[in-house]
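Below you'll find only one chain, the form predicted alone, shown as structure tokens.
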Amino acid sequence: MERVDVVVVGLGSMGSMALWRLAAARPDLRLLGIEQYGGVHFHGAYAGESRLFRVAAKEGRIYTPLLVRSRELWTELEQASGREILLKVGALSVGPAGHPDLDATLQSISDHDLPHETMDAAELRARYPQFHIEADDVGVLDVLGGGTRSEVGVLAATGEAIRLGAAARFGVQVDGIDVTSDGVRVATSEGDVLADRVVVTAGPWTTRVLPDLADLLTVSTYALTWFMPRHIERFTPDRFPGFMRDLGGVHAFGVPTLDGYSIKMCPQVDLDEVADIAARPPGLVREQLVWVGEQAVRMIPDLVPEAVRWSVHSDSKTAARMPVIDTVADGRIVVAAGMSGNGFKFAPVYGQALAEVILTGDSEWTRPQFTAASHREAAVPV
């Protein structure tokens, strides 16, 4: 039986990360990741072009530290790989004042000391006409964030983890891992690997292999649209930044153009939640495809109202919307999970988390919020 140091399980958003920080800290253990489908491929979380990044985090004070390490770490990414993947463009928010997201978001600013702009709705009109705006609209640009290309940022991190020495494996499915008295065993398609430590980074798939995380994790899916702009010379990330919009009661996402003919923008659709990823919606129907165009010409009136190109992609997710990082067997198995269709930005940060988790024991970009534990207590009906 092949015996290795680590092995991660499922190279996307976060084991990808995870491997490249391993085998960055530590480029004399035997690393091993382990992929059931490509290199980069259609099924992940991740997939679908590009994501929005922010640093000054809507969804609460302890991320944006978090987000502004990840920051860095796509910057050194970058570097490494000779590849571009940070959007260096900027993340607009714009929403009616009193917004909660976007008084969570100037929290944030406020309490890091954030690089950022504040607009009124006559100055969001003249410097960003593409946007519909109401007269009790505000805007507040996040000058550190923007977007991730998010299929190069993964296939970037896993060449490097592969040039600094760790091996990896792709169409290799997972089929079990146990404790035994001389390691973890990993059980693959390919027969079995014995290693001293494992990361489980399967998202959607996560309780096929840690089923004990099944009362914590659902599989949610994500719908990702795209449209044409009549005028796509005002799309241009030059000129565009990555946004949110929230319109009555419809809350958006989007980046500026990457193909040269479209942009993506994300109406949110509720789709249904499921236990496991093969019970998970198939995609949307014409009717939702005609809500979402509606929607994306009333924030963004430019936009002819025919989605060029859609996808869904699914994700684990918790109660809280709050990961799950945290050991398992005595700390022989390390989980990320849960990221709930928000865990890109954070790819980087929490693949360092991982990495120094196996190494050390700890981290300092962990919380006490993430561990399976506190999300029990949380669920319990006081």
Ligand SMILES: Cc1cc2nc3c(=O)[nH]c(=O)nc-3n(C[C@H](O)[C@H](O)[C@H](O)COP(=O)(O)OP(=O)(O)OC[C@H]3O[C@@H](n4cnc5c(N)ncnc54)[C@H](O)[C@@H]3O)c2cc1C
Given for the second form:
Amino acid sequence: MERVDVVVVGLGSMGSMALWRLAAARPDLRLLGIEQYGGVHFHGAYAGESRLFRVAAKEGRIYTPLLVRSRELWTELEQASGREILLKVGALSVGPAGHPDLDATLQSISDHDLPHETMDAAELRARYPQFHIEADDVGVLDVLGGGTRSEVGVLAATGEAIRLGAAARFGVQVDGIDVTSDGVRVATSEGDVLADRVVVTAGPWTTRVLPDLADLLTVSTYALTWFMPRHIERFTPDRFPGFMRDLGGVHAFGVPTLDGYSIKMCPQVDLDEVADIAARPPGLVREQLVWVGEQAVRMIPDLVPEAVRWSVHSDSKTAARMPVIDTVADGRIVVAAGMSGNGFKFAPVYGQALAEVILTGDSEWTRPQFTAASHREAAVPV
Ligand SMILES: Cc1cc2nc3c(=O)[nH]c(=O)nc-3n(C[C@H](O)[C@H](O)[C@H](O)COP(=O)(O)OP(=O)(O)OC[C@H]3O[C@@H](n4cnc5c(N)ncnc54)[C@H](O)[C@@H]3O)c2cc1C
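What would the structure be for the form predicted in complex with the ligand, given that what you showed me was the form predicted alone?
Shown next: the complete complex, the earlier chain at its head.
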């Protein structure tokens, strides 16, 4: 049977980064990444052109130092790969004064002294006339935020890992993982591999590989939609930021045009949460698309109210909407899952955490709240 030091199961957002950070730290080890699809693909939680990136974390104060480190690692990956991954356009939050997400963003900014700008309604209208602004709206610009080109990030990290000596197999499915006295046996569609340690980064497929986590993980699905502005020149990255917009109880997010004809603008539709990805909603129905178009134009009046492109993608989710990053089987298996619709921005720092836990048993880049036990007890406050 083939023997290696570490197998990484799933080379998507977290797995590509874990393989890269492992290869960067220990190029002497036999490292093997196994991915059921191709090197980048449409099925993963990262698919769909771009992801928002923020440093000011509205999710809670434990996250901001992770995001600062993540940004450094994104920059390192850009330099190593020669690819542009970070969209350095700023991340603008707009909503009614006192909205909990805006307050949490401001808290993160003040806790960590982050570069930012705040704007009242008049300032927002003057600076970002693309948005419809209500009298009680305020804006917060996270200057270090913006977006990421998500597929480029995954391709770059996997490519760097391979360049540093790791092996990667694509189109190979992991069917099971067993801990034996000899090591961890990874059963794949192309035969078994024995590893000293295994990283499981299988995203919304995680419970198929680690069924013991089924009580913690569900599969949530989100829609991405793109609309054509009548004046595309107002939505180029030099004039338009990544954004989150809360208006009348509807939350939307988006990024400037990357294709030169449309912008990503995603008013959030409620889609069913399911136990297994096979049961996820297959797409949007006409009624949902009409609603999304109405919301998009209400927030950005220059848009034509009909999506020119849309897709749905799934992520693994926990009840607390914070990840599970933990060891299983005496530390021989390390898992990262439950990214809950906001994990991409953290991918390099969680990859670093996984690599450190595999190599040393611990990492400053994970948090006690992320353990499976903590999720089960819901005992540690954020
Ligand atoms: C529509 C949408 C919008 C989002 N927007 C944002 C955003 O703006 N900002 C942000 O930070 N985050 C965002 N997120 C969240 C973020 O994209 C995810 O949290 C992140 O991509 C999850 O990464 P992952 O590694 O867990 O899963 P994935 O990236 O899906 O990786 C899992 C990989 O494992 C492979 N795999 C699974 N099972 C097996 C197996 N048995 N054998 C071999 N390979 C296997 C899969 O094929 C896949 O490549 C969004 C998510 C979605 C779905």
